[in-house]
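A single chain comes next, written as structure tokens; it is the form predicted alone.
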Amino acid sequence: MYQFNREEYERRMAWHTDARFGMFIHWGLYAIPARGEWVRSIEEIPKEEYMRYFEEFDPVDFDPKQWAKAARDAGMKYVVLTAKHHDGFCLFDSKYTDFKSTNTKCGRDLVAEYVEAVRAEGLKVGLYFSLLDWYHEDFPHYGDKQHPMRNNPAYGNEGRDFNRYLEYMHNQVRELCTNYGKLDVLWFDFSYDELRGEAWKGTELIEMVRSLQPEVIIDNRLEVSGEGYGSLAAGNPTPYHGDFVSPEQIIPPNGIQDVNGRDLAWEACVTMNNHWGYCREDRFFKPAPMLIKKLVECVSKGGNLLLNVGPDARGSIPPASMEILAQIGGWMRKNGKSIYGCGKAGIEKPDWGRVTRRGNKLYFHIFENTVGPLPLSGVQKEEIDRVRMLADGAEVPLSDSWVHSDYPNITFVDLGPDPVLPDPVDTVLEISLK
């Protein structure tokens, strides 16, 4: 009967809610078609037509180096790379596959090279793995639910066998826990309709895979998927169950607690534009600006952000990307410790911006500018014992203004005369306690 052990999982648990902000990479044969990485399902490509991306793959501007340069730039403190997608490509050498980037014209283990880049840069690494193979002919085609042929009788599922595409993916998994050094991050994905738990023979997938890699968190998609929970919040752990939850394209509007009220770990997954893959025709990017404070939400509400990158068919990273990564970086340089190591700071949102915290520190994220001082709810005068700008450690005065005499149990503080915020982006007090 499994036990959870809670000390032993905090303990492994805690570079990442210290981390706060992380990269995800979804890169593949699907960066050739560039429409998505879902791009085989969706059009309904039969494997025969899909090989020609296979037969042309050769990304030779792909430089790891770059990538995790651009992750450490921005203030990500880990990096986690689609091994493998749902189209079965392996962008690793498995000795299970001829799908694989050893194979095309490239004829390099990326992910070999990846996870040596992400290291020397003193990031964590993390690897994405599919649960889901469209190309094994073992894996349901016709009605599955997600299968590029679930539509086409030609391609029925007599002489399947899912136990025989079991131990493929299992021992895939196992190449990766055991040929690439330390992991920190196994991030599966993901479980649908029958296909969850104990289909994907979980119990036995992470006994192996704590055997391996006794250290590595992973994600709770071995029971749901973007949507869900999992057994951890119900309070019956599985010996499957995630490590943290994993909510996809959204900010949980209030973080993510367990059936008594406990906060649960959890990390956003969210895409720069619209897709996850690359996209030629995708060009809407959410600016900087709006990401950090998406940035500031998840640590407010005692999350992480995992932002994607979706490099092309070269192997680079866009330029609108890039130009994004660079600007939430110069952000990060300044303002870092308002996210690494914070989390709920236990005071009501104000109007005006979010609110982190760690230990003794309190600070104040404010979007927009106040008329008159600002004030500080939550906090009481006589328990401040500074005020800085985090920024540049600069005083910022509590405020005896006539102009707030009518609410004596609320604090301010005096930014001063200029109604234009020192950073329009997001301006931020570090308020030390007492």
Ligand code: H79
Second form
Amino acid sequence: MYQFNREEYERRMAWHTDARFGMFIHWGLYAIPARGEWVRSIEEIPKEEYMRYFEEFDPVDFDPKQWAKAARDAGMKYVVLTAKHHDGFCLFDSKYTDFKSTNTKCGRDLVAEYVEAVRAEGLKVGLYFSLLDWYHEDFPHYGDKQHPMRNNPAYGNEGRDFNRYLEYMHNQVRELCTNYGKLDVLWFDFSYDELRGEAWKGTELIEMVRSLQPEVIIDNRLEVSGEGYGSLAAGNPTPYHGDFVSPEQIIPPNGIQDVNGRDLAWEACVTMNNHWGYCREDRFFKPAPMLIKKLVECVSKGGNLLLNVGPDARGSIPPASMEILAQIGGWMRKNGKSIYGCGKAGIEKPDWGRVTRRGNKLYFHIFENTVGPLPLSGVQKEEIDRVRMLADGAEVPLSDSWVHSDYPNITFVDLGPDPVLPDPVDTVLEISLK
Ligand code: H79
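Could you please show the structure of the form predicted together with the named molecule, as a counterpart to the form predicted alone just displayed?
Expanding to the full complex; the earlier chain stays at the top.
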């Protein structure tokens, strides 16, 4: 009988909760058609046709040191790369398939190089692994709602042996857990319909992973699709419940709690534009100022942000993404203290921004200026030791404006005469409590 061990869980999650900000990288053959990572399914492309990208794959600019450096410069503390996405193409040298990077023109184990580069940059290493596999012969084809051949009766499911697929899938997870040193994150994606939990032989899979990588943290998608919180939240944890909830393309309005109201670890995965894999026509990038505020939002609600980039067919992170990463990095270098190791402040969200907290430090993130002095909502004057501008350490005086008599219970600070904030994106005040 599985017994949830909260101490172990909190110990292995500690670095992740501290890190708060990571990079997701979606990269594979689908960078060539450049219409997103679902291209084979959406366009119902037959295998033979998709193989042209396999024949062609030759990422001459692949340099994971550059990726790792871009992540670190943006203030990210970990990276998660698609070792295999739904199309089944492996960026690693699996001995259980020929559909892998070592058999393409590039001839390299891209996961091995990635893992080494990310570690060398001092970042935690994560691998994404798709539970679906549209290449494997034993994965259901016809009628499976995600599969590229779902509508083609010529690809019926007679003779397909799902157990053989499970053996293949487990074997590949074993390879990833054995051949690449210590992994910090395993990111499974995803469960749907009856394909969830024990249908993946989840208990066996997790036991194997934990025996090979005792410290690794795992998302909750052996149970859910990205929608739904899973059995840990429901209060009846299975052996494969995973360590963190993985909301996709949404920041949960109120953070995430279990049935008993206890906060759970979560990580919102968000892509910079509207595709995960490289999509040439998708120019709808979220501006850096918006993403900075979204990161703050995640932290203020007790969660992480895993921000995605999709390198192109040559292996380069698109310039638009690089520019955004650099801008975020500029802000993080000044204000990272209000992100790392921080979480919910226990103060209601103020009109002008958000609040994060670490120990006796409150971080007031001012997104928009106020007219007149700024109210320090939720803090009493007597509790405050000092108020400083985080970016430059400058003292910020409490306000002695005449308005106070109208608001006797509110503490105000005086940000000076300039209506434009020192950092128009997010000016952070560090309030040290006594
Ligand atoms: O790897 C990324 C996505 O490819 C994968 N998870 C993230 C991290 C994923 N995104 N959505 N889903 C899995 C669930 C499936 C959504 C779908 Fe659709 C809606 C499949 C078909 C309709 C999105 C829209 C994908 C194609 C069209």
